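Next up is one chain by itself, shown in structure tokens, the form predicted alone.
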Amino acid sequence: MDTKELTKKYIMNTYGRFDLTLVKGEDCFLYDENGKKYLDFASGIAVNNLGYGNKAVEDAVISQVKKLIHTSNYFYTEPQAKLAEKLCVNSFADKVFFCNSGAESVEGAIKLARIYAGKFSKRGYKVIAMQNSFHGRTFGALSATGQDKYHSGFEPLLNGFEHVKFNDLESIEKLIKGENGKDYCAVILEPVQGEGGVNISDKEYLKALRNLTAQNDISLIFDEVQAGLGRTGKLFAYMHYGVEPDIMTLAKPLAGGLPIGAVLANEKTAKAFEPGNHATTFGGGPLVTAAAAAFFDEITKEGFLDEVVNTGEYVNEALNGLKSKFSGLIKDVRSIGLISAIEFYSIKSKDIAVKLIDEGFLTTTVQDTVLRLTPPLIIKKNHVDLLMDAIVKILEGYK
């Protein structure tokens, strides 16, 4: 059996793929099993941000894989150490937890907010999430995910999650200020909604929802998951708003494809956890935080973020220019950075990323009109060019 067949036969059936084999990957490029190249703009969905193949990451994996793969946490290692220097010297936070995928830093913030309000803030348990997020797949990261679609057949899901409209402050004054307001311990949002459809935060809202929650000792809890990591242009998209979280989330592509997580807090939140609260077996193992160094380090080079803020302007200006030619087809436009959507007025997003394999290149889809493109923090103009012509080309076809 080919590979197709034997994923059929013995894989259980919980993504819906799309019909490619994929064996090798070179910059900003994949090959599937017949040699035929493909650009990428879904880096694994917001994952390769260095491509394929980066030296620096590939030398620090293979390094470290012939020093120790893992050893338990009861235990110091110089690598997670490091990592966890360059995440909070570089970033709001002054402590970090280290786990093994999104779901799971969702996981240790919420379980963090809930215990730092249970011995320092006296509030409730309950959690402020936004309508169209998404925060993972397991039970706490998905009763804090705001789309039903998810939710079905996994009722009932936790208690103590209420979700409020993206973007609209007063929802959540309502609740802080009404009766009920000591119940609330945190509030949790993506800066940028990825799996939403690229929804960006407001930067007034951003601030006042800090003043807000900071005036109530209320937790606020930014996943950056997907955004964070040079994905929106700066290191962090909380950077963008000036303003701070109490808590943060990681994952996607900080070990540079491999799985890891990491919860980053500020000294006051922190101080909640001690020995026995939390743990995980793998988190943090000297493997994942050796490339993860090795990854942090080459996005924080003098002006490659400089890079990456030049490429999503022009990507930006091409997809008003689309939006522009193609405005009977195409709703709307969002981008910040390298995170980019089309939505379409009828048009199923699956349909466009079908026909843009055919011409060779790989994008993610996200509701059912939304396209998403999150390519390689390398990716070129000259690639950009490139896809927006294999798009407009799609396009005429539905005039």
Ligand SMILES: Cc1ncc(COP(=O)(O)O)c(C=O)c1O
The other form holds:
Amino acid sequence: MDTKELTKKYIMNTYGRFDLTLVKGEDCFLYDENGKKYLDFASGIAVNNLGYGNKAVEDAVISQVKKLIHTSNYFYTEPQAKLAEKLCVNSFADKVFFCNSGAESVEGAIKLARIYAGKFSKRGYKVIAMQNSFHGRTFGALSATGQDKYHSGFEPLLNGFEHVKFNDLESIEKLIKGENGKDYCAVILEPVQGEGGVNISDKEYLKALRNLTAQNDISLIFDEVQAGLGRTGKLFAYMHYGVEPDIMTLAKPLAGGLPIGAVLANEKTAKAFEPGNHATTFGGGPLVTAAAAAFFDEITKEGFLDEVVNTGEYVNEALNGLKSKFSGLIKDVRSIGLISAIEFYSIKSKDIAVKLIDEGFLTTTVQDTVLRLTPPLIIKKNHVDLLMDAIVKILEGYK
Ligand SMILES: Cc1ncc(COP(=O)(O)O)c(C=O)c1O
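Could I have the structure of this protein in the form predicted together with the named molecule, to go alongside the form predicted alone above?
The complete assembly is shown below, putting the previous chain first.
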């Protein structure tokens, strides 16, 4: 049996896969089993921010594999400590908890907010989350996720999550200042909603939300699993806004493609966790943290993020050009740094993604009619031109 047949026979049927088997990656390109080359605007769902074959990450992995892959958190290991230092020195955070995925980082963030509330702020256990959000598939993260399609079939979800409109302060104020306002211990949101369709929060909204949560000692959690670590052109998305959260979640690109998650928090909040409160066997293991330190050094090199901003602006201009040219087909384009969306009126984004595969480009779809572009952050302007030409060619067929 070939790979596709084996997959269909032995792997649970939870993914709608494209009809493509990938075998190799190099720079911003992927290759299928027949040697066909694809320009990558997906990055393994916003993970491969340095593309494929980054030398620093590869060297760090190879060197650490030979020394120590795993030992557990009963012991100290240097790569974990050094990565935590890098993350804290370069962000609002004072402390980190390492885990293995985005969903787990959200679980950790919610647990931290709840234990902080129980010990210090004396508030209730409820969490305000956003409609259209995505936080992962485990029960806590799924309950925080504000999209019914992910809940269906798994109810009842966890108690205590209230979903409000994104970018709408009033609906949060109403809950917090309402009769049962003391029930709420946290607000969780993605400063840039990824899976929701690349929806970008307003500056004034986040500022006012920060004030409101600080005044009431409610933990503000930013989920930067997708938008953090250079994706938006700043090291962290919150840096566009001049506000700092109490807790932030990271995952996807952090270890250069290896599985990792992290919960970052300020001292005030982090001190609520004590030994025994939270744990994971693999979290922050030496292999992934060594890879992550190398990844982090690459994206914090002088000029790296300036280049992301520069290419991001180029993508933004190109997308706006596309929208003017196909105003009858494209409803909206949204973009910040190198995460962008093309929203069609009625064309199914999946159809465009499949046609783009034929043309040699990989993209992802986030909603029925929204195509998302999350290329490696090392993508060049000529790569962007190639994609735009292919999209134009495809959309001409819909006119
Ligand atoms: C903002 C956000 N949070 C959490 C997650 C869940 O991450 P994971 O799939 O690693 O569990 C995702 C995944 O897409 C995400 O985009």
